[in-house]
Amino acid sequence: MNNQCKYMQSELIPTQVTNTIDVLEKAGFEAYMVGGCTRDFFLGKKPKDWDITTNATPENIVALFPKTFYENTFGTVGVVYGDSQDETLKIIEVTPYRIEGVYSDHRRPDSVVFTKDISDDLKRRDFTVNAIAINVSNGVIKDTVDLFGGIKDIKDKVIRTVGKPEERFEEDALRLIRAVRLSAELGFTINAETRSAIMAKSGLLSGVSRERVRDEFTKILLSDKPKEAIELLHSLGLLQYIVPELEKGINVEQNQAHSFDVWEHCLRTMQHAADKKWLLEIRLAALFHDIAKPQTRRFSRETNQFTFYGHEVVGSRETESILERLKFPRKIIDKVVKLVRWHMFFSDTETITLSAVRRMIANVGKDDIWDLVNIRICDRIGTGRPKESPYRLRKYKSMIEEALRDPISVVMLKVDGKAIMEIGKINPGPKIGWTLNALLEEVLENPTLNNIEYLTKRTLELLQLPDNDLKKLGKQGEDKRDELENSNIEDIKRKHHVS
């Protein structure tokens, strides 16, 4: 590394983290950052973590810093900068160099020995590119540790193991699962050794829990190619442990509005959401909302072509069993099965109606709406149709603008039909309406007006005209109502571009 990319890249580096390592130097220590934040340092991104490796132990670092926690048996110390009620919290992770026993439940080394020897350590790590340490004083790299090639990695691309990868695997079984998330967070390829090793040990991950198979399996949905990622984990032989339902749907063949079978179908509907940068819940509804299909497909002899019916139902029990099974959270949970339930809500435009929209806003709720024309829009990119927003998909979303926003009516006004008779001394009539009317006028032409003290004074006033008139008036604030609701409509139209 020159001189310039040293302390441009220490720019990247936050004072804590220096600070830290300056304060281990100082007392006599060895002190490098480790990892994963020193893969982002080399290229070039801002690390969410930072990771400290040194020969202090445990107790002599919990005596250098006036803030820490220690409640692990692996000998991290978790050294405390800031204060989390004014958001300035900042943890960095210190660990001493350690040797690691024999890992006999393939997740957690049985024992471990700490070291004065950075290499020892280094060897422990899972992949090359995670295995490099950077020495940082006053801001400037003064000395970096690669024993296993990983700045070379990072500039071929390439995921690879520390040692040989089938040790590496069985030691912790995550890591077949990681070095797939890596693949696709980084955009790098998993070497031809690395792959085989996968292969032959693809079957350690049914021992792996489901929550942190889950954590792996979100963090590959949202990187920007899971497409890629979850064609990489069927062809290595992991998918199978992780949501086998999806594998069902390869060579699944469709009707003629698809150009692709249900398992391209679903990876390109998911990957559409990932393009948008959409949340995790509508990524899940995009792979899993066709996930019934293959156990729903008939084939009908009188259009001579594939049918799904019902796959939406079927498919939203499927798609709750998946996500309860990798420990999501109810809440996410309860939203991608209810997007999946109700993703076949397209209809055609001419038939459909504002109440049956409303009944769909009602099933999946005003806050998740929008997030199943998103899963729509994703459903048909991943038919290979090349538009996100056709006539009937424009004319939906206006629709559901409209069924949405709040009509204009005498429901606005501060005042309604009892508090008219109050002020009035009347019985219920006619004159009641035209009152509310001729109010409602006024308050579209003034929003101001809309409070009870005003009102009260002018229904007195009203409620004093004879009847004709106070009728005409009335029949005026109803005409400007409905120019005002129909004015409105046609700018929600306009907007989407349809009529």
Given for the second form:
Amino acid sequence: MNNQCKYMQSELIPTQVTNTIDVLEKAGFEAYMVGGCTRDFFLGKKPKDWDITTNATPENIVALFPKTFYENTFGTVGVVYGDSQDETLKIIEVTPYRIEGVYSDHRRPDSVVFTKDISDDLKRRDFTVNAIAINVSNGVIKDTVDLFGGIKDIKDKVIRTVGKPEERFEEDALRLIRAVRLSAELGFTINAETRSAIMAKSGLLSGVSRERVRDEFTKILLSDKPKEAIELLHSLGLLQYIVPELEKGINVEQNQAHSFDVWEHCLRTMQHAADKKWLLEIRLAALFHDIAKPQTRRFSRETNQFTFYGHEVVGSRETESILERLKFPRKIIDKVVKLVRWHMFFSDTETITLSAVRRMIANVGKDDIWDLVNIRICDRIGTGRPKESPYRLRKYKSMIEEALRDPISVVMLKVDGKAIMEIGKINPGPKIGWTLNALLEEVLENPTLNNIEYLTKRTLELLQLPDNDLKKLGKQGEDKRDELENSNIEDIKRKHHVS
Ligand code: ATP
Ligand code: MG
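Alternate state requested, the form predicted together with ligand ATP (shown: the form predicted on its own):
Up next: the whole complex, starting with the chain shown before.
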């Protein structure tokens, strides 16, 4: 135990945490901050959640706080502060010191046993940096329990298991991928002995539930350096138990336009999505967009080049089965599959017309069309070529905006052809179109006129006019519409600086 970090950033710790510790201690129990929050605290980072460990039993804890909930097999009690109504809600998780029993299936302990000794609780934790306990009072660290050199490992930026690595990975093989996830999130390296144990025990990962693997894999993708992390998963022999399909791209060469093999290209494409801080779905689609290139590659004698016809179609199916296997939620799967399926669209730069853009919006949907552009941006960067010609990219954006807007037309009016016929008690004929266009002109001049009462009254007046006069007014309306349409499109082009 030591006090070396006594005055370090204790203002980072919320009052709810110190209060929880105070209440437990006043009642005669021990209480410590532990796990990820203590680690992040020493790193000066804001923790995602705050965990407290104590020698009190769940029943003791429940009795000490006004609002708690307790409904799990690990003994964790949620202490509730604030209110969900005014967004002050904060839940501090308090867990009794515990020892985990035998891990007969390499996944979860068969039983959880409470203990009175904090050192038992710290011993069961995965890595030294996650096995430090601190006790704070009045914003000052009173006591630090660091039995395995976790603080030094944080300083040295090292991930190392608590205890013998091979035994710890045999107990729970999820720790194999957690080591890589933590190293990716923290920018730490994995200690040599721990690394060799990961390599020796990598096969155990196949026995871990896909949901648990998915959660760690997701955190890896959402870290700042997912490319390095996936390379590490590969070199440690873990990737073959997560997404073996990716490894098929290794050494699969492409054409001159590509400086990299399929594997390197996919990783670079995904890394760019991470550099841009884009969503998980974009990162997944970037990673998998060319997943079917290895099996669709053919050599064309005419062009002396490789072709990859249909790789986006085969790839979208393969992506779907990978994501289903990893138990990703349906919503995420659907979006990623769609982006992979259509990722070639913006690459065929010559064929992009406004109507092609309209069709693509119909394929991927209005909400996802901009993400398809983002995939294009990543894909381009992933080839190692310079950025997309800024003009071309602006042109695509301008075309999308143009295709997305609602055109000016008589559809905007609060009356339609059928209404005109009813109001005027007339049969179908050219007068209906002339009237609608004449009304449109007035409404474009003054939008407040777009109401049933005015339009009804005005329709009756217009229908009294001689045909030629009404036809002229109708023509004026059409001209006005065209003029406004053109100027709106010009505005969009000007906004994107394209012609
Ligand atoms: P994060 O910042 O992502 O929450 P974390 O370190 O808090 O990271 P959690 O999964 O929330 O990770 O776990 C909380 C703590 O529980 C860890 O810091 C570690 O001490 C312990 N722990 C979690 N998973 C395991 C495991 N599989 N084996 C041993 N200890 C674990
Ligand atoms: Mg946590």
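In this text, rigid core is short for the largest set of C-alphas that superpose within 1.5 Å between two forms. Residue numbers count along the first chain shown, from 1. From a predicted model like this one, the values you see are computed outputs, not experimental measurements.
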Inspect the rigid-core superposition and answer whether the C-alpha of E442 shifts by 2 angstroms or more between the two forms. yes
Return yes or no for N19: a CA shift of at least 2 Å between the two forms, with the rigid core superposed? no
Superposing on the rigid core, do we see a C-alpha displacement of 2 Å or more at G36 between the two forms? no
